[in-house]
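Here's a solo chain for you in structure tokens, the form predicted on its own.
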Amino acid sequence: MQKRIMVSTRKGLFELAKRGMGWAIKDAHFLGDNVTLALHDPRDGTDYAALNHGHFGIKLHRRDKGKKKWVEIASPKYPEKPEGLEDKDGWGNDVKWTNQLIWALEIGGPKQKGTVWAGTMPGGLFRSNDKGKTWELMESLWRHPDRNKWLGGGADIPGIHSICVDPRSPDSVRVAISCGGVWATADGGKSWAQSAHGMKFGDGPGADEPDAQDPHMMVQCAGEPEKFWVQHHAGIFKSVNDGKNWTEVKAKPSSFGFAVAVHPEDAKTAWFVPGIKDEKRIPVGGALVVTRTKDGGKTFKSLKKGLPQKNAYDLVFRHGLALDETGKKLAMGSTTGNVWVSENSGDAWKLVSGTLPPVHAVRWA
């Protein structure tokens, strides 16, 4: 049973636990750090913070099962850049082989214990099989001559912020790449393929070449692992056969966002945050709501009852919506510093706090 939520804001780690009637802040870590992500691990208790310090790196820090300490373990590392090597961007710019953020944490497979994904910026993905003792880079996708088409998105550089390990063989993963598209591997790494295949983004040319797909998060429900939601830039795409084929859908009062998430035994419903897209990134009419399906993407109902309505600019970003194992708690943090949980699958919200730093990601743990 998930008790906590990990808080991941611009000045700290902060842990949530119900109190009475309610969720409230129960300890804080790493004050006045920048926490991009965390992680929890349920298979050993293990718990994982991702820090980004700016001018001194990205660092990765760990605390075991029944610990209060954290200890820094090794960060991804992307190797030396050969010499003369001439690598770019799909801009046109070049590639800096150094790792600018972890924007991605997930656990591998079940019996997989110590076995942990890492996303990063700009673009590598990442595994360890200890811990985070030791990295390994997965050069079959890092090397894939098509990485040069990939863009980026909001940072102007490519980075993996989606990670799913299908829970039918760990050695089945997809990741989502911002102006990447989706790629796959059936073989743990070995080998990757583009499978953005049928997203659309706007109707100019090239609109529908998946190297130049803008997937905000991809989700995979564990109860029926072949089915897919995606929050693209463009719009809301799904996917029923492995990711195969992409979808349209479209909602309102928006089908922009960054946030998606899936309950784990019901493919057909699915959360979503939307927003104004582009420059114009704050809810629809300055009230904030959350999106809600419940047959697949043929309707949608806009869930408001405790977020602001008047004057709201918060702005969720793509690891700021998370749901539990049962299918029925959500936590949600903005960039304007709210979290809010519902315990009725996003019917009713209370307000857990509305003076954190900015929220970069919201785990359930």
Contents of the next structure:
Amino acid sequence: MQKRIMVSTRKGLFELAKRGMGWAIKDAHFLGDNVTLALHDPRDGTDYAALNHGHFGIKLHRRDKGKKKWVEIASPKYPEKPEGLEDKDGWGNDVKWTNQLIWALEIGGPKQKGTVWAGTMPGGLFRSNDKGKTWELMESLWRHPDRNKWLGGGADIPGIHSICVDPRSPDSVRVAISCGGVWATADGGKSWAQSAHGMKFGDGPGADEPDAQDPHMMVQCAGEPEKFWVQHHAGIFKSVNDGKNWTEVKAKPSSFGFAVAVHPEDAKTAWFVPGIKDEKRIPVGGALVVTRTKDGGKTFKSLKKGLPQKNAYDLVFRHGLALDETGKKLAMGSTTGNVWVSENSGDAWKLVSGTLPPVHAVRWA
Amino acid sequence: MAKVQFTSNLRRHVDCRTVEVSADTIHQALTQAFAKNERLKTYVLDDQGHLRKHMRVLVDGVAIKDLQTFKDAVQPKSEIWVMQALSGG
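What about the form predicted in complex with the partner chain, after the form predicted on its own?
Now the complete complex, all chains and molecules, led by this one.
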């Protein structure tokens, strides 16, 4: 049973726990440092925390079950770039073969104890089979010629932010890339294929080119694993056939946003946090809402009870919304340093703290 | 012997005491400084072994120019500082 919420922020990692009827900050780690993402592995109780020190690079820390102390472990590292290799991204810029952000952390299959996946900028996917002691770059994806079509969206360089390990088989893995579409392997990473067909970013030339798509976040329904949701730069998309093709869904008050969560058993139920649009990344009308569909995207309800409805300029990043394993409890953190929890599927929210640093990610643990 | 020194900001994250080295170039000096401290190396150099973007190395008060292969010269009594730019936010 998940009893904690790990909140990764610009200036530390905060652990929330239940206190009385509500939630409260129980502990803080890495105070002052930029914690970009955390992961709890329920298979063995391990916690992971990814840090971006800026000057000193990307670091990864681990806390084993029952321990109080975090220990720095190996961070995913890119191999030596072959001398003379011309390696450009989709913008024509040279690709720097160095880890610039750990943007996704996920565990492997239930029987793959110790296996952890990491998505990074500038687009490398890594796997560790020993709890982060060593990391292996997925060369098959990194050396794929279409990687040179990938490009930075909001960031300057491309990156992998979503990793879905299929509950039917851990050899089936899908990753979403900003901007590079969705890539899928069915053989544990030996081969990869583009899987963003049907997504489109507008009406311009090449708008439906899969490699140019900017999925902001992708989630897979555990109970109906052939079904996926993507909050895309240009709207909301869903797939009901293993990502073979995607169809667009329209939501009010806006289809623009970063975060998405899907119910663990019912793929028709999903949550989003809308902003106005790309150039105006703030809530519509200064009123923060979470939108929820229960019918696969035919209709959406704006959930606002407990959320600020005046002068709210919170943005919820792609990892800033998380649903617990029961499908009832949601945690949400914003760039304004607000963290809320809902224990009734988003119908009502309670503010846990309004004074945290900007929130990168929330996760149940 | 030349000295390789690190700033307190870096010492907060990783053990990096001042070390004495016998070196003709920055490359030799850093190699010796990192020889028994692989973790320190990852804080100063990126995945390709180049100086991290906002790091600087000064030899006797002068910033080195070769940030990738570190060919800048070192004198027997040189003071080498590995430091970082300041950042806000």
